[in-house]
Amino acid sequence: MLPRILRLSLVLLFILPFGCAKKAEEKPFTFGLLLVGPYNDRGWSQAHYDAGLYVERKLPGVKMIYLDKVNPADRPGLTLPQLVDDLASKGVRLIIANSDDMKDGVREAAKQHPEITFIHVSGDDVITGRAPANLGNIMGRMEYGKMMAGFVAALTTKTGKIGYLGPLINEETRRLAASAYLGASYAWQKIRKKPLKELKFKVSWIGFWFNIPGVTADPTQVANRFYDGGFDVVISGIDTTEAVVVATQKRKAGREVWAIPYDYKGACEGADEVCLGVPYFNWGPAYLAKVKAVKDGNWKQGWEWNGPDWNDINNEDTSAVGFFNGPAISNEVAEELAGFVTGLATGEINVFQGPIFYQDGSPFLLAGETATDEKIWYMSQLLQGMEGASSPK
């Protein structure tokens, strides 16, 4: 029989490795999330924050660390690589940067931290070849959501005047505003049977994704100018909810006006009388796939432009883009919208078919031509029929 001390030593030899392995397995996989605005803005940033919570729910042992208000006004003098250094010190293995404005900073940070995987939302560095090997891009095909927003706006307006509250001007925001216009044009001509010249579609830009006092135009004032100028539907392209707030105020004053907010599924809450619906991003499925891939060691660099799940555009587990019908949408418009969505899903309806011209009269699409992804992504102007600046200059 073995001496007691020897028996104890052998037992410890078997127990300790298993105990250490269990402890290592319990160490959470941590990912970082950089948000351009407040995590609870009821818009763009909250949609991303909620997606991070979705990942935590779906993957036990995964933890999110987020930093919000990552923009020059809220964090003056602090660079994105500096924020990444802080996240790296906390052991993150994946960092998601959620704004087009972060393109240069996230590229620089990725080069400095090859041990971390980076995802930049809405960028194109993978396409252009500027991305280091540890940086990928994802974006949702919100163009479909904006088409739906424009479609609903055109079927609802009684004045024939639709306002578009835009953020800053770049390729992304031009193509989204243009998508709303094309959806409105389709409804105006095909459903209401009215000549396009009788539809007014105006874009007013504030200069950033949300209000920065002293830097941007005040979105509340811009929305007021729309409504006071006879525009009875305002489609929002900014990250926050000023359009529905102002519309609610006008409605309480006896005005028959409506609004369509943006980004976040819950943006209609508290605006039942005016909210026609909201095109929104659902980042959860894409985030979940990226976290799992990095965690399992099989992530591959790529550029993704994820569309709706046409079987159910509001499925939180499968659809990257959805449209929530608001309380103020009429039954008739909701029914027409359902038909429009079906047409988009089957390909029977494609609003990006020529002839379509840019504002300066040059062709965007020739007669019979269908837009490629590249042509839509790199839209260089607003379209003929849209009022508003195509360039910040």
Contents of the next structure:
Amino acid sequence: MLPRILRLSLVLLFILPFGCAKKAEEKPFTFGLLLVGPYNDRGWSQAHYDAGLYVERKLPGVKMIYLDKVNPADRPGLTLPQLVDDLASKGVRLIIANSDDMKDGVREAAKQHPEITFIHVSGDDVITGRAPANLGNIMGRMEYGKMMAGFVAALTTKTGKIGYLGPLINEETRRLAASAYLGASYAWQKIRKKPLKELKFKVSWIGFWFNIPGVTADPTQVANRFYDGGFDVVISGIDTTEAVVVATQKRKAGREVWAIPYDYKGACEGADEVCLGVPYFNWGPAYLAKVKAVKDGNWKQGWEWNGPDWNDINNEDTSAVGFFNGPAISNEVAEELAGFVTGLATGEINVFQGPIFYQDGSPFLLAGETATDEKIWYMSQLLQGMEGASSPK
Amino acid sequence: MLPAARLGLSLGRLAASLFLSLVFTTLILLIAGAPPIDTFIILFAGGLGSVAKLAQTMSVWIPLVLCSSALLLAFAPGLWNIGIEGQIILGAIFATGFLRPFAEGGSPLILVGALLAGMIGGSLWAYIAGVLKTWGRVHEIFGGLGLNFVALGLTLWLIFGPWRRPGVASMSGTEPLHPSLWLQEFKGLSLNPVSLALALVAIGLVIYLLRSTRWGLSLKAVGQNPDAALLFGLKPNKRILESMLACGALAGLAGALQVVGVYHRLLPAISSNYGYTALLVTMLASFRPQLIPPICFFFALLNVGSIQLPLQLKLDSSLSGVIQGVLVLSVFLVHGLEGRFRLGRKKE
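The block above covers the form predicted on its own; next, return the form predicted together with the partner chain.
Once more the chain from above appears, this time first in line as the rest of the complex follows.
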């Protein structure tokens, strides 16, 4: 019989290599994604979810953990910091929170978890100085996408009435609705050569990013009201696809109407007759950059407002926002749109050029003035010529 | 029957119901293509697996216990206070309203006022349902349901109107409270000692009131037989209003704690449906106070653990709601079958 000490060391000899091998094997990098809506909403949240998948494809070994429907209506009793605790216990090193609605919760969670890097999409805590050191912001310059949406809408409408299905009212949604209006008024005046006062542009707000039955106004009803009121193009500003769905129903009932959804590249699918196109976010490149930076330990806090890649606004690897021409867009309009995009790309066209007035008649931009990023980001009202509430009444 | 035997019977029913609902849920999981055993393990580990998880579970347990205790008081004189949902909401509204002048923060003592305000708000809402019942002859289920809708409407109006955040019109909620007006949590845990203590006091107090006071006895007497109670000079209507007031106060407290301890602001979903869940809890407990804390714990566990289902199994977390619903149906079924069985025996 072998002496006990020898046996023990033999056993150790067997075990140690395994132990070491385990240690040497690097733990996969995981990042967490908190989505405000369902991951398959064909809108805002799905665009983010797809970006997470994109990162997984581009960086083998990196894993995403996501949780969708992160909002108090869908997950009663759970708060954002609690969900962050859950992700933290799974070992994530980066958490991306995708909703304006999570602003306060993310800030609170970031303070509780200094070991994790947080990206709050669409927020501005870094500018306002309220962000702890481990919290950054990203956003896409959707203003361009909305200008294109407005442009297409104004060239397509036969009644001269464009409806904008708005979510809640804040700085982000005001600037996006205003961009759509500026794109529309450019097309109306410069291409169709009609006086601006003949263009009706109305914004109706539902009160949140998506429908919460009994809480928000029902976007299906709002879209219906637009179409029944003679608006033949509805531009959606909400996270979900009600506008194209209602438009398709109206088409089936013989009405000549169109819609422009939002957020997600595939939002036109199944709405061939009505979908003029969709301004969409392509979060993949920004996500990839953030994951790489955190993984390599060289992430720096910042507020990033990423624009389209003007060489190809639909380049999956480089462009933060794009516009996908829908099946219902006419050839002529598509051609004009291409010219408009080129004009925006070269800087020849800038719709944010004064004089532009706020809804109450006060100047937003003086004659000859072009808007700075800050002025656009913090628009305090809708613009003159737009119908609808600028701020809560 | 001896009290111990009766409790045993309740426990036996509960066990039978649990078993039945386990069978149903397993069936549902199999149909959904999920591994049942793993699912149950993940679900429970998700609410119990660590101190942090346990704290999270307890933070759901607190409002459930408060609301279930409240419902015991209302049920004693035979009231189905379905309006508890609205009473929670009013508690939250009153607490938020009380704290609005202190946007710059202040002493934690202000929170005492906020909690009292919440209790008053809840009581007021319950009192309306009580008066509708005693004076207007509106059954408390209908009165309560109506008042729930009014309460939600009131919250929405406040959030979208007078209490909106500057420059913003969103249903997401009011401006968060100043951090000095948040109930301090145990370090690193999402659980605060004040709420925990209040929940424990509440259930203790309710048990004491119902068991050992003349008032509690008279409530029960009204519940058993209102006509006899009237003859004995127990003033049923007065008792009904009193029990509603007490019930509303506890529900309002739960709402106020959701504001100062959990969400730190008023939002449309502030009640988190805890009132309705508490109704299920009390039914499941056959209105036995001793069973309230463990059943609440079980429901809180399901609620917190269910978040792991989408995270780990990509299952929808509404499964926990299905389990809760199935459980309650199972209780009724067990109850019904028991009656049928007894009836059958008597006939023989």
